[in-house]
Amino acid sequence: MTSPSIRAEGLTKRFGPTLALDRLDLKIEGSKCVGFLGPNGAGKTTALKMFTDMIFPTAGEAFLNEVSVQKDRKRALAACGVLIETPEIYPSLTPTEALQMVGKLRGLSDAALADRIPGVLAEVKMGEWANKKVGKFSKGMKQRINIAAALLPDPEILLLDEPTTGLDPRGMAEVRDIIRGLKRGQRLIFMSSHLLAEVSDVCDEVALLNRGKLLFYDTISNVSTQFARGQRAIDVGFSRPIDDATLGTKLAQLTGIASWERMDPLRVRLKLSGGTDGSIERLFSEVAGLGVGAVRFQESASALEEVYMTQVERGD
């Protein structure tokens, strides 16, 4: 079986004077999370919806799984589940009901709706709603029942626009766990956001947009280690509170921390005096041998901030 992988050979749109995405050349093989980044505006939507074929490219070509997106459409999107920005469902409808109108369009038979709607509505944590009229959920449970939609084919590529636009800070944090439980299923997630502290949460690479080019796409550490001035930084989560005193003795035996702070009960940054990956995956070791119930381990979305904003103040 081969991976999963998703190409851009060129890939131009414009719409009248304007140059919406400029020659756009980017290959991600294999399983795992990318985050597409970029300011409202970049180009992001329009890349998603030329790999869809919702709209067509002025020139350049798409691929999914090395199969032209543009020749030959029916193949290509076969293994691949899609959510561009936010469909409406029927408020009359349960989500069962709705994922069997969603499943019926997709080709799906009924045995095989069946069988896969309670996996998918369990991966998105609405199995107990499954027979609720939509119409009274809030909007992250709404957007749970979409994501389900974009799973029903068991797809290995799985493409979100902007996954948590509009949501409260509840719903968020819902999609984007949700988002990392699906990492698990062996699946290349290409998820498009303007949010630096979603990509570095959820996402294991990213790749940077603006006004229509790429700017970058790399792993969040090594885009860290390559273009970042400032100091490293990594967030430890925690499975329990911790006190202060009782954090800082215990962080006290540690090396290459230059200082830390307190995000919030269950979240601490560590300032690193070092910034090599030899010495994170060190200090990885370390924090879990401390028995303070670390359970969360990762760049802190300030090193990308610092990238982001560099990258797309220079806008080349």
Given for the second form:
Amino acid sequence: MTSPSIRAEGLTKRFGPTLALDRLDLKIEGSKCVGFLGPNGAGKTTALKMFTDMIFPTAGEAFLNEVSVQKDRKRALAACGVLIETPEIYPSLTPTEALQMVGKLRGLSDAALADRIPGVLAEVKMGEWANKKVGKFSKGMKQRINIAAALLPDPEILLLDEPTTGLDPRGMAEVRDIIRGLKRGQRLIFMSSHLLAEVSDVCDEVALLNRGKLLFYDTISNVSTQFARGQRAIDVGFSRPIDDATLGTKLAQLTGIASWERMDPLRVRLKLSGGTDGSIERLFSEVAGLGVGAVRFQESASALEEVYMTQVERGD
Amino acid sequence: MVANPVASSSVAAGPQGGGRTAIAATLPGTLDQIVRLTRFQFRDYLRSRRFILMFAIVGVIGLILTSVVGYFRPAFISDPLAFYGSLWGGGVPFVVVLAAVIYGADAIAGEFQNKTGYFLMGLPIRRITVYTGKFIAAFLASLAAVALFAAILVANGAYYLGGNALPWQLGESFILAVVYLLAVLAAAMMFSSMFKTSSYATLLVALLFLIGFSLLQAVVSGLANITPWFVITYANTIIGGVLSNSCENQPGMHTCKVGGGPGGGFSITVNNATIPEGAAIMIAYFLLTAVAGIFLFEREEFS
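Can you swap the form predicted on its own for the form predicted in complex with the partner chain?
So here's everything in the complex, that chain up top.
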């Protein structure tokens, strides 16, 4: 059995004068979860739509399991569960009927559907809505049904475009749990997101896209090590505005602080030169003891966020 | 770290085991998928408000015709051909256009506007399958409306003409109305493929088929003196024509005497489409617009 793969070969898309995706060359192979990161408008959805033949490349080609999507969409998408944007489901259908439609079009037998549909609906916590019409559902509920539809054939490849869009925090956590669970199978998950925490939480690897260009693709641990150089940062929140003089004379003089950055009048980010848990604990008590109104002390965004900001800003 | 030209990685992810369940599925062939999709689309139509709306409109038209005929008792109620020629021949082209507007005009545009297309297009299914499945479902729903209209008129006919007074030409006319339905629906779906907003497609189809083609036909034949063989409203006259016993409405080109009395009346030459000609024009419309519609949908982007 060959491992699942997705491949882009010089994938380019222009919308009039705008270059939405610029010669994307990417090959992902094996069972893993890959986060497709990038700011809004970076070209993530454009790329995913070309992987599913919803839009057509200006140049290049996309392959799923080495079958060209542009040449044979039916065969290419056969092994693939897809969730692009937040699709609407025919409002007169119930979730069960919508999934029956998906299953029937995919060639699943009645027996397989009878077995599988309650399972996937339960997985997305929509079991009790199985026979209610979709028309009255909220966006989040529809998104759960869409996820169920993508999971129904138990696909080798899952292409998910911001799958937690429209979900409440609990729903987002549940979907992440589902995705984590899916990683157990012989399955390749390619998931776009602009939520760094989501990608670092769920994915094994990350591809960063900005302004239509792929900036890098690697494992998250490699990215953190190589780009962020292990530097940690602490966000300190104050109950009252803190001036630069106080910052310079008191805060920045503390041991282990490499530099500081004011985020707003009540928030400062301290970048640490060391970064062990012990040094952070010490710093916590020192900042508290300064009497400058420090009320929040929180580890800053992950290394991935540092990388993201650095790389995207460099691209801009 | 890997960057362009080909970024790749082969790091294996999480633990194996627990894996994917084995689900036996053989991707159905295109025809099979068309049948499956049609079934769901038609079910969607049956449950939709537009289906109730269409039936209500046909019911109201039937009610008006029944009331008018009942109140005025026109002369044609004693002649089966004239009865069906006037009521069916005059009414069914409108019912067909209405059905095409309601079911066909937003069939494709609605997939974009309502974003239901994103649900379908992620599936391993050809675009032509989606288009054909939607066409057949819209055709069946429209046919139900046309059949309802026919049933109302036959019930009226049974009342005025007796139970056995069903001219065979009504069957011929029904078949021609179905061919007209195919043509108008295919054209409606072609226009639907041009837009991503249902209202534009609906407006265009309604304007074209209710006013545009008739106007074009009048201009072409009246002002330019050209036989408007390329206009579908020229062709659809055969639907009523096969039932008509009045010279002016019968298919083909011929001279009719109009009027009478002391002046002796006058002769006019009418140029109606013949049955083969009308049928050929409608079939040509169906084929050309169906191919054009599929061509457009194959190139439409879900952007």
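The term rigid core refers to the maximal set of C-alpha atoms that superpose within 1.5 Å between the two forms. The structure displayed is predicted, hence computed values, not measured ones. Numbering follows the first chain given and starts at 1.
Core-aligned CA deviation for Ile84 between these two forms: less than 2 Å.
The rigid-core alignment places the CA of Gly248 2 Å or more apart between these two forms.
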